[in-house]
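For reference, the chain that follows is the form predicted alone, supplied as structure tokens.
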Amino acid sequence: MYDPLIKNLSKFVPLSSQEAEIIESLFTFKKYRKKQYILQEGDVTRFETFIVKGVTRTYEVDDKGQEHIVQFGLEDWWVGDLYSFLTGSPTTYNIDCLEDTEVLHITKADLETLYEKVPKMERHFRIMIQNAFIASTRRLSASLARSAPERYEEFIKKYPQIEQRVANHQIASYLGITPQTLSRIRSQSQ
């Protein structure tokens, strides 16, 4: 169950078996059922979450009750609200499971312990946050400057095979288009 996490954490820094043991001791395994929340709006984010198996969605709900999906989380992805996690402020996001999902959680205190016991993990998480910032900035730019078909094409490149795992209306929400527009784009690209 910890192998995918160790592999992920080894992407930017090599880990010894002793360091891997320390990491494993600081993460907690948890299973969630489909439709179960990992995080709900108004709660404080207590964990950074690594997905071992399953699919999640991170979304906000506007004043009209409309969902706006900001991220899908798949195997080997990290999910959470970093702002809430770091500041202790209530989150504006919901994260729920679109499939039965298995995750590994780490608390803020245990993350600090990890940084102390395995200092190279600070480098890993710094690089990971830099990459997430770049991805977020690119997504924002794409939503402002690219057409819906271009955004759909980028989405499919970023999330290959996700169409078999996620409902069409959720993909449309992520892209900021209607389900009808998504159907039209798909029929034109075939």
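Condition change, the form predicted alone to the form predicted in complex with the DNA:
Shown next is a single chain and nothing more.
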């Protein structure tokens, strides 16, 4: 159950079996059903989430009631609202499951304990967040400089696994376009 997590956390720094044990003691396993919320707007994010199995979406709802998907989550990915988690302020995001999903949660206090007991985890999370930051910057560039068909093409090239597993209207929401527009793009691109 903890294997995928240990494998993820030893991606950048080697871990001894004692360290792996400490890690296991600080995470909590939980199952969610399809459509179930992991996090809801207005909640304070009490934990960061590692996905063992399943698919999640993180989205915001704007003033006009429209949903905008900010991130998908698949096996071996981390999801959560870092801002709310770190500051204790209520989140503006919703996270729910597109399939039955199994996760490992860690609270803020336990993450601090982890950094204390296994200091090399600072390095791991620095590198991990660095990579997430780079990805976010690139997506931002794309959203400013690319047309809808270009963004769609980039998306299926970059995340073929996601394209297989989530519905088209979810991808449209991620790309910032309507399902109708995506449908037109798809019919024209072949």
